[in-house]
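Here's a solo chain for you in structure tokens, the form predicted on its own.
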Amino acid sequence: MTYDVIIAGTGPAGLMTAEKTTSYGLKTLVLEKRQGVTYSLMGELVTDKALNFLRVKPDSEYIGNKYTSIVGESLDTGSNIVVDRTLLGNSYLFDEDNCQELMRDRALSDGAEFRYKARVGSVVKEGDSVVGVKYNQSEEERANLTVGADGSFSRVSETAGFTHPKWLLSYGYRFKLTNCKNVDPNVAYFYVGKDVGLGYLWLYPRSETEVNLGIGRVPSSKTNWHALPPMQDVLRKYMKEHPETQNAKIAAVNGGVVPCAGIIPRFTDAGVALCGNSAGQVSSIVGGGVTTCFHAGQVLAKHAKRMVDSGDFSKKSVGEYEKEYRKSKLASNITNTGKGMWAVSKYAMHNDPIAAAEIVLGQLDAKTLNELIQGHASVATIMTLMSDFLPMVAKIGVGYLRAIAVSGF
């Protein structure tokens, strides 16, 4: 049997692609190496845009919480900055499992086939075109279009011949905690600190007694990485030092790897397309990938329908998906934040990023920081930085120029 589409992976990109391709009537097979869709880690802090892509309401069972503000804070000094709803808009905590099951069930109701414990090993090629995948070593399935939504270490990507120059990854762990006390459910926290390293620790309350506590860290160098305490130790230390979590119980542990370098140079070819983390479709500075993955999945599914209708799965035809995606505003934001993350990683190779973070938390206002994080700082913001915060810009800038010179970039 030849499917219209085979999708490797059930993260947000893979599930959204499956949901939409089946809604278009395409015969779709989804392969997942884990036992089910809820075993993969999906980002949780989202805005109205993600809810719109998923077609769920803020008061539905798919939303675990809503926040009125987000706080960025130093674990070492307590310096902090507050971004409220006037700058942030609405911020929600997805109920991760419910959202994943919703997309799966929508796809199933429209005829998708899911196979679990199905680990894709390689694509199958005929000439220059990908025509399917091999999985679980000896099994094989064929499709007109193969979609690699199988994460940062995508086997579809590697075996189809895509390259990932400047591949920069963030490694993370997350605890789901119960039995917490006196948690403010209206505020989400991002923390920096010497034990965290190049990255951040986050605390997303689900209620007054339940929180999601996680950490994401980017290795700027092997030396810097090995000098840091293990990430799970950092989470446990946080639990011990904060009264809200001192008696908390770890109900679940999960982890994942997120690309931080921006969109890869090419993510389509004859008979094959990448989507989500495998294509670098993640806004790196805040680790935001849910909205961008939802968007990519919808764009890809629309083009998959076009390809099936025309019977054209050539390199040029599949490339129309990549062309449209790269023109989008979300793709532009990913590119901008990817460049920013590379600059930060180079800086951290030869300077103290935590000291720089302390300067930012102590001197920047919330509006300016929000614009910088989102990758759309205005001319007025840049001019304000250069005038009002010139000592800060100079101090960090000199460190970055030194990093560029020393590392040869």
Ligand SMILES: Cc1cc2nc3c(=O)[nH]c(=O)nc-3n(C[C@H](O)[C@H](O)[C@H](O)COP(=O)(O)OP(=O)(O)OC[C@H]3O[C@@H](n4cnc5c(N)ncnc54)[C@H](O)[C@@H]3O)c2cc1C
The other form holds:
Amino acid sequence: MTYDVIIAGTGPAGLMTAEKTTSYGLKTLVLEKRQGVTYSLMGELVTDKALNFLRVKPDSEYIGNKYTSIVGESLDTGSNIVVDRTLLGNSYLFDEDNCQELMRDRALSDGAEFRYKARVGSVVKEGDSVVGVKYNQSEEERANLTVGADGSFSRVSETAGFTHPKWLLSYGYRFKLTNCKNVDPNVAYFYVGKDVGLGYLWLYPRSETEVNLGIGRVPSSKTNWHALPPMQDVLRKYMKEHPETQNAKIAAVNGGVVPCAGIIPRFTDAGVALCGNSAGQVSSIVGGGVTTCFHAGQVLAKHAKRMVDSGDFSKKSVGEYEKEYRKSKLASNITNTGKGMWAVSKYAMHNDPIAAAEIVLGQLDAKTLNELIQGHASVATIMTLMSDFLPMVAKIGVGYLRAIAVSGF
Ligand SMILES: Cc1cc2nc3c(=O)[nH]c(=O)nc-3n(C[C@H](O)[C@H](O)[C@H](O)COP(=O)(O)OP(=O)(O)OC[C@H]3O[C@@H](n4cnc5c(N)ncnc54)[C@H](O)[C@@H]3O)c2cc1C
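Other form of same protein, the form predicted in complex with the ligand, not the form predicted on its own:
Now the complete complex, all chains and molecules, led by this one.
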């Protein structure tokens, strides 16, 4: 049997694509290497955009908590900056498991087929077209469109021949803590610091006694990476040093990898498309992928419907998804922040990024910081920043050029 669509992976990208393709009546098969949809981490801090894509209400069972402000703070000096909801909009802690089950159940009720413990090994090709996948070594299924939503180390991407010349990965760990004390449930924290490295540590409260404590870090070079304490040690140190978490229990540990250098150069070809982390569709500076995956999944599903209706799965036809996606505001924000992240990682090969972060925390106002993180800072803002932070901007430029000279990029 030939499916309309085969989707590899049940993260936010795969589940949203599946929910939508089935809602359009497309015969959809979903393959997931794990035992179920809730066995993978989906991401946790989101804004109203994600809720709108998912069509859920802020006060529903899909939301674990709501924040009134977000604080960025240095673990070393205590200097901080407060971003409140007037700038950021509402921020929520997602209930990942409930949200994943919701999308799976919507897809199931519209006729999707899910197979778990189904590890995709490669795509199947006929001529220049992808016509399906091989999974669990000997099994094969065919589809008119194969979707690689199988994360940062996508087998679909690799075997379909997509390349990532600027693949910059952020490695993340997260503890779910219970038994905390006197946590303010209204405030979420982002921390930078010398032990954290090029990245940040976060604390997202679920209640006064439960929080998610995590760390994400980009290796600017092997030497820099090995000079830093292991990420789990940084989280444990944080727990020890903060009275709220001193006696907390680690109820769960998750980890994962997020691409941070923007969208890859090409993510569609005849009979195949990538979606989510596999395509680099992640907000680069904060490593946020939930909203961007939902968005990409919806654009892709709409085009899958068009392709099925026209019977055209050629490179050009699948490429219409990529074309529309790249024109979107979310995609251009990812591209902008990706370029920034790439330059900063090169700078960090030869300079101290934490010292730079301290300057930023000490001098930048919340509005500008928010614009930079979101990737939509205006030309005027960028010009002002360049003059305000001229020595640092020059250093970033020099660090970048030195990295190019050393690495041959
Ligand atoms: C620690 C951490 C915290 C994060 N916090 C946030 C946050 O607060 N907010 C936010 O917006 N984003 C956050 N993110 C980012 C977000 O989680 C990712 O960007 C998002 O999950 C990417 O979705 P995806 O569907 O593309 O890939 P993934 O979520 O990685 O899902 C890929 C799926 O494919 C499956 N798979 C992989 N290989 C195969 C294979 N060969 N065959 C079959 N199945 C396969 C995997 O098991 C998995 O289920 C965080 C990431 C990490 C690591």
